[in-house]
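So this first bit is one chain, no partners, the form predicted alone, shown in structure tokens.
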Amino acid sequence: MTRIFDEHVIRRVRSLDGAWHFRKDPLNCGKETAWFLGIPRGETVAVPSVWNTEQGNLNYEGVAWYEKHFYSEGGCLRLCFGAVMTEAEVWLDGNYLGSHYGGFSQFDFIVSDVAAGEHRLTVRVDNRFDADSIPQEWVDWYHYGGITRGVSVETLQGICVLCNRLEYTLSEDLKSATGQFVLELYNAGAEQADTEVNISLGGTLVSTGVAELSAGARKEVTLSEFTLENVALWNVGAPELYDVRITTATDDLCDRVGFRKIEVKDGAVLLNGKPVEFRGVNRHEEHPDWGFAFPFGLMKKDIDLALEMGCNAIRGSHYPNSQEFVDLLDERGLMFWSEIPIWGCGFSDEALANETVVRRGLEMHREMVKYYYNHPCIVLWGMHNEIHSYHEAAYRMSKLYYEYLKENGGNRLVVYASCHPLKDICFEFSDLICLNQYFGWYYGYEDDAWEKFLAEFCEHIKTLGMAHKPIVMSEFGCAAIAGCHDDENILWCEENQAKQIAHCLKVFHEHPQVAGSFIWQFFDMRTCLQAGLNRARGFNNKGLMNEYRKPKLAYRAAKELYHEFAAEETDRFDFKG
């Protein structure tokens, strides 16, 4: 998949992006039509793309399909999506190869025997909701459609490493790790076959191992264990990486992994050994000219911007972001809370209790876990955001995502986001009471609201035998339209959005219990009519900039004081020594 770093030395890699066939099919007649033998006429679209930004297309909501042709050397062939927003359905000339649901997955099928020549690739896509979707379709964010991230055709031969995770554990003094690598593995050959795997970390041999796999199978095998001395740990603006190359006698993948211990002691968020305020915006892979098929460069201007207005970490709200985004929070050392997407106003208690929609989810979190797991930016797993966390079956679903991501998502805390603080019963399975708030803009306009429900959730978290947990506050902040101005503070003006946000970040850093702050949101993005959301100009406008990333006068407010709580940080451990 595409990454900012190469994948492969050996692997034949093509890329597939650019321009592909495509047609909107609303009366959603084209299997039923074979347009999968080829699309009737149409037009020229860009992948990754989203069809909303195509003219006349933006309200579009439904099916719609895409045809590449390329050529290939034949042999057996690997086709990589790096998601398709919502659901994907594909054919290779004509045969089907299997479906994929979520729109922010990568998926690939494995094809064996094919042809040289001329090939015809062709994805149903739709992004329609029903009952059992993933996210439900009231959702504040926008119903885009399409194939959103690269698509790839790789060539394989022999065994082939299709996926990696280093799992590791840290001395006590954190000066030298132990870890083994795990390898899911698949034959490509016709016959049973065996090679010999080595794993080199930084350019030094650390694992080497033999795998034995019949055609056509995939296995999961784990590697020698070692342990590397003197360890350069990953951490906030200093990230040290390690390179990762892993071989077969046919075949290679590249990597990069980071070593880094986060955890809950004595009622603070230790980042290596070390107490860490999270000082974090929200954001949306969004962009309107871009929808979620979201530019690099902009990307990296994102970045830019969250390390000058002073940030330390950045929420993925509301599902996991693209891998070139989590690879450049790796190298420029910000934290990162990746979630997937189960948005909460529009789960109803029936949706919570669906089977289908609970077996989506742990599906998406096994996603998630497989793709990311590397990624030493990523500090916290995110469940859910607002469901009705005070059901009894939205009990049932936390209980299940925690402890299968306890158990499988390697050193990482493991959160969710509640709006319901006083009538909440999921909090035990949290490693950090997160919490969604609005006082100053929905509701609680005294000038101490927030100071009375701070003090009101800490009495109540005590009762429940939970004061040892760290709150962060995970959502907060009040809208503004760019440029409108006010001497008054009026509601929507500039001025009165960034006095709130101030008043916040300077309750919570004060506050003994709470571990940082989440300001909501980066910037404005674009968010769904059709779902009830009244929302002016069709945005959410709470962004701290505006959709184009211009900077309101909160941006300017937050970087003051997340500058200020960075310095107080480092003279206190300057201090300490």
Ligand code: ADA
Contents of the next structure:
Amino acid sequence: MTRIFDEHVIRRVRSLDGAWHFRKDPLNCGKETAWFLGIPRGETVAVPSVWNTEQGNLNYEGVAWYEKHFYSEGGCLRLCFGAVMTEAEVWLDGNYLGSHYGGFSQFDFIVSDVAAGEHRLTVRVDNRFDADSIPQEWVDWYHYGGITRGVSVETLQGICVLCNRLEYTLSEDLKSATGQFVLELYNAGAEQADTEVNISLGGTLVSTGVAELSAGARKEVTLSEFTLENVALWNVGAPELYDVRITTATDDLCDRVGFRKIEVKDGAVLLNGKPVEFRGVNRHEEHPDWGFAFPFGLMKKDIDLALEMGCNAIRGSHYPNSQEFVDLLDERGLMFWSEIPIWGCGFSDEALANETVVRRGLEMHREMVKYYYNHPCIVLWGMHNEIHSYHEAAYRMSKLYYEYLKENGGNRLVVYASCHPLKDICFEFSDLICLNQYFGWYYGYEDDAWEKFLAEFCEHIKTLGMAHKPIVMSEFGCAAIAGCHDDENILWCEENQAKQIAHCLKVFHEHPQVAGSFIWQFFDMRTCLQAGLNRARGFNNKGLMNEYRKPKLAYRAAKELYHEFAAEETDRFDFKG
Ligand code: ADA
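Next block, the form predicted in complex with the ligand, ref. the form predicted alone:
Once more the chain from above appears, this time first in line as the rest of the complex follows.
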């Protein structure tokens, strides 16, 4: 998979990114007419990409086919996909390999006994919606389709390491860590085999073991426990990382990990034992010129902008972001909230109770945990956003996901964003109470709307016995068209947005129970007109910057305040006691 460092020194990996053959299939006849044996009369497109940015395809929603020819020395091949929007079916040389559902997670297929020579990889992509879709059709982002993240082919030999996670606990004084690596191994050989497995951390051998697997078997193996003294902790602004190298007799996997502790104590969020206030933004990994096939250079720029603004956290609204982005966050020391695309407004009560939807959501959580487990920057797992959290089906779904993530998700807080503060019945399944509210934009225009709301809400959670849970303002904001200037009370102008955001940030910062803010949103983004959302320009314009990263006045206002908050962080929490 695409990372910002080499994952393999031994294993042979070849990127299949670049020119692919492409053809839309609006009549959905490609399977019947066997396009997996060769797409007739296609055109050349780039992968990764979304088809919507190609001429004439802006609004295309349906099926499309992609084909790539490549040479291989043969043997056992692993075909890796970073993400396909939304459902993929895959063939190699006309042989069906399988399918994958979910537009924002990686997946792979292993094929053994592949002959040396030229091969044809075919992918049928379907981005249509139905009753079982996640997200449901109505979303506040664009309905893109395509192979949106990188594709690669790996040659597997002998016993290989497909995946790893480091489970660890830190000592009370945070000075040492006890951990163990859990590996997913695969035997690509034709016979039963065994191998020695060695793991080094920061260049020091910390764990060894022997694994035995029958031909073609996949197996989870836990290696011996180790203790690391004098741990250099991963922290906001001081992100210490350790290189990991796992080797078998024939294969290897490189990764990076960091050690840190996130917890809730006495009404505050503690990172490595110290109170932390989230100074965050919501960010869609989307750009009108690239859709969800977001360029690496722009990821880096977005992080530069977040740091310049004084942020210490980003919410990956509303789906798992690409590995490269999360790698950069690890490296630059920003906390991350990673969630799956269960997006509220479009989720009816029927969808919440639909067994396929609930199962697909759980699978998305499993994939997110599996592939992102080792990222120290991920401090929050997000289960869903703005669902009908007053409904019994939402309660059941939240319980299921919460229990899964608490049990399997490592040292993270598990949360969801609620827009039904006074009716919500699921708060017990969230370590923080995260609220999305839009006073000053959709409702509540009086000057003290936020103060009144927070006072009422805090009384309410007392009656629920949840006053000990920190509140996080996970979304708030208002729209402004970049370059539109007027009186600060006029909707859509930059002055109004800047005034509203600054007001919110001050109110939240001063409030003893609020543990931070995630402004909606970092950048303007293209949204879905066909789904009935009437958004000016066809964009959600609540960005602190426009889609081309041109700052609005609100960016400057937020920047000033976030820098002030950062400077007084320690005192503020001491004062809160
Ligand atoms: C919601 C939702 C966001 C966005 C926002 C808005 O809170 O979670 O994705 O749609 O509203 O701009 O209205």
